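For reference, the chain that follows is the form predicted alone, supplied as structure tokens.
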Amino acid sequence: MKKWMKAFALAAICVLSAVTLAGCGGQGADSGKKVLKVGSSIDFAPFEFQDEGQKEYQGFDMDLIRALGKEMGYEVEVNNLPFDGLIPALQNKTVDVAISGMTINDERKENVLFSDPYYQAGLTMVVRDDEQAIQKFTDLKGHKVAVQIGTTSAEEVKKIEGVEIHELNTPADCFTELKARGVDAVVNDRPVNDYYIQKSGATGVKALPERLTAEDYGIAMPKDNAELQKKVNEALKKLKDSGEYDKIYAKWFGEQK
């Protein structure tokens, strides 16, 4: 082996060792601090999004993961990835954790570890104001329904007999298709639907009150990193005990009921 190849191999081993010991993404090049590499699909307001003209990603998840990183002693580096690419990124160790309104379920737990739940959501529907035929989920038979690809909303709607499903890339695409009358309903997580209607000033649509499921969101980590899982859970508990979690929650959803 040539000298330069030996040197390269030695350097690679050192880097890998540092990552293993840290349990996360390593050292920041400029600050010397440890970096927590975070994967998130930045298209899921109010959990993660980017307003025009804003440099930083915003949302409940973004505030929470930055607070968790601070509590753990890490700088947080957020990587914008497609939702269906988050678990592969964890498996490939491209990122250390993923936070993106991800529901904890048995299928995902086969591939990743989850933190303790940090938010309870559920699936609701949005329809046009003039829609009379759809009042509850059992009314969706024979109708066209938009869902975001790779989400639990897609999985649950597929269980309803006689529904024509349109799987689209983002929640915004789903709402656009609804207003264009390409579909009759959108099924998505309750906070996303409520935020769309209340915060975006959307007109001509309404959210229906029925919830199809109750779901817990969790922070995902590689299957082999129980140490990081423990650190995240400890930091999450500290944020809840100190009241910091409640402040972040109130900023995006109002006071907890």
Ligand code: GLN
Contents of the next structure:
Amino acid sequence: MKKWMKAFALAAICVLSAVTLAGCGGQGADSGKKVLKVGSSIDFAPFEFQDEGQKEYQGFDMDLIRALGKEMGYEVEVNNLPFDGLIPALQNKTVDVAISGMTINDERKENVLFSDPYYQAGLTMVVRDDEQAIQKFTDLKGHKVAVQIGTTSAEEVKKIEGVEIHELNTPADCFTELKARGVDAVVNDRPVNDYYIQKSGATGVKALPERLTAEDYGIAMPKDNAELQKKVNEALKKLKDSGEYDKIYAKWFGEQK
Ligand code: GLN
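Show the other one: the form predicted together with the named molecule, since we just had the form predicted alone.
Starting with the chain above, the whole complex follows.
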């Protein structure tokens, strides 16, 4: 077959299956239901996590993406990927969307599209209870600080002069390192730090009140799928208008916004 014919045939197949969101692929084989392949790094409670002995992934992002999928007529299939592997997975189309407490920023926008913002966060610090020297971000100079690799925390801490930065795989690894005195502070997203301290029964550590940044979370999608971006934004708006978003929000964060 000539090259152009091959390309044409491939395009035709894509068009025929274009009922799926991400062009080729995404059709649930046996159920006949459309599947939305979601990438998420399941290490970020209360946004995405897995309780011991539980099969189901849970959290605010998980509830939100399932509600969005339902609204758009898709069955949601979540794939657990490392946080720094999410953008590559979107680029090579292993997944259709990524939801993972991911901050919308210009650098990422060069590689992916984002939905409208769905949650406001920002960075705070966790230190040991007996810590005297570190109260503000500027106090980090001369200290060892753990951050999750590939995150805005890593980026921001690199801007502070004289910090010895330890880039670890997950926030849990960062907290373990803090308790083991391998580092003096953890920089991470505020709601995740707060949840760790308040809900997971962490002892011997405290979150400090200062906020280094204000960041918006967005759902990331392949750069070439503006159609999907539009659908996700429409579905997000519907969930906000119907009160469904507020219900999910209240479940994880209480009524206060
Ligand atoms: N919001 C931070 C970021 O986008 C951290 C996200 C995460 O670790 N899941 O980099």
